[in-house]
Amino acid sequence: MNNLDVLSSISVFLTGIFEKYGPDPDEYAGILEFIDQIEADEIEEFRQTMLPILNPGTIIGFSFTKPFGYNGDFFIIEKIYQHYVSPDPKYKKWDEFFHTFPAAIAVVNRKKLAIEILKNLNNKISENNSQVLILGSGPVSEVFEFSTKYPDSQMFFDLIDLDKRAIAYAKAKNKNFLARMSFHNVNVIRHNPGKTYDLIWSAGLFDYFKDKHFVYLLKKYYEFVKPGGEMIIGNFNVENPSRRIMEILGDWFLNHRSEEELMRFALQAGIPKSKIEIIREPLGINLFLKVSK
């Protein structure tokens, strides 16, 4: 089948789907198969076909239009965390489809992983006053859920985000726990913490950085890890089955990296090999570079 035939076939297929306001579960695989066949020079034409849903009314359209000016903003991450589905019947099925993407499931998994890491740290520090730094804190949902479950914890969080709207949202969400939080509207590249931490965590920031910035920030913030502490950095794996649909429909581009690349970055940052480990969320789509001191 040539490229013209592929696009014509997609158009016919999608016409029926739009007539019933979105795909049913048995059609998900067909859509993904079509998208995998699209060539680079066909992307814009395909997007024109998909314009009815490429608006902020759908989660994928929210990513495509970027109302906050950048990919992976706090609001879309929160929509993924909360399994948000539009009440509008024109968009409801599309949001349900979005939440089946392996990448979306992996994002939820990394929040669960963060909560588990915080729980283990809370149990590990006998004085229960451990210090945590979160880079690219977004909606701060993992801290909210941890704090709700462990209201007596004395763990303190420094939270860094470049988006003032993210900080305002996170403060409102965590209004009952603000005594244990300090928000910083700064650029992680220029920020100087001025203190050390038991844990430095970043779930979804470093895969927007070029390699040299990744290494620079890893080396910089490793200096602020306490002896016995850890720094854990998330990054999407090169093995991401949702990559094509994220890039074509969501206009959402990440620097996908392998375990070997993350290991190499840590070594380039001067971290001893014995202090480096790679962990994964259950799907293996989000990798985490874990360095200890």
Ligand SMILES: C[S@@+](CC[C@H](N)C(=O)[O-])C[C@H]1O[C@@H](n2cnc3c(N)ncnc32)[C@H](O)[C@@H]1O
Given for the second form:
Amino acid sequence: MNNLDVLSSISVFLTGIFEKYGPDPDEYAGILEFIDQIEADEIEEFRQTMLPILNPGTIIGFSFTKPFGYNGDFFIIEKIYQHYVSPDPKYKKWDEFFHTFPAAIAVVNRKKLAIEILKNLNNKISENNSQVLILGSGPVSEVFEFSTKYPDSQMFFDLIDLDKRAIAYAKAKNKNFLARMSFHNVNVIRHNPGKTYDLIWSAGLFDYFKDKHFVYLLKKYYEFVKPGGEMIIGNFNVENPSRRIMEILGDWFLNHRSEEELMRFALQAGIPKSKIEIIREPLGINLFLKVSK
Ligand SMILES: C[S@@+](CC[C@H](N)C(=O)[O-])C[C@H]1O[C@@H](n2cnc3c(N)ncnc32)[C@H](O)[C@@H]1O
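Since the one above is the form predicted on its own, can you give the form predicted in complex with the ligand too?
Below is the entire complex, every chain and molecule, led by the chain shown above.
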């Protein structure tokens, strides 16, 4: 099939799907297959066909239109965590489809991983008063879920986010736990922690930084890890089966990185090899560079 044929068959296929307000599960693979065949110069035309859902009414359209001015804002991440499905019948099936993307499942997995790490830290430190710094804290859902499960924990969280709306949302969500939290509305590049931490965690942030900023921030914040502490930074793996659909439909571009690149960044930041490890969530789509001190 030449590409003109591909685009016109997509168009026919999608017309049928739009008529019934979105795909059913047995059509998901077909859509992904079509998207994989789209050439770079056909993306705009394909997006025109998809315009009925490329608005903030769907999760993918929320990403595409960026109502908060950038991709990966706290609100879309929270929609992924909460498995939000639009009540509007025109969009419902598209949101259900979105939640089956391996990348969306990996985002939920990374929150579970964060909670597990907090739980282990909480059990490890007998006095229970460890200090945690979260960079690009967004909705602060992992801390909310951890705090709900461990209401007596004395763990203290410094939460850094550039977006005032993210901080307002996170404060409201965590209203019962504010005594154990301090919010900082500042750019991680400029923030000066002024104290050291048992754990520095960041997910969904470093994928937006260029390599040189990644290394700069790693080196900068490693200084604020306590002896015996850890810093863990998430980044999407180069092996991300949802990359094309995120880029084409969500206009969501990330710096995907391999394990080797993450290891190299840590070495460039001057961290000894023996202190570097790569961990992953169960799908291996989100990698985590873990450096200890
Ligand atoms: C994709 S969200 C991830 C939120 C959270 N870490 C999570 O995994 O649920 C990224 C967050 O980083 C924030 N952010 C982006 N660039 C930032 C920067 N330079 N400094 C501080 N926060 C930033 C955004 O406002 C957003 O809330």
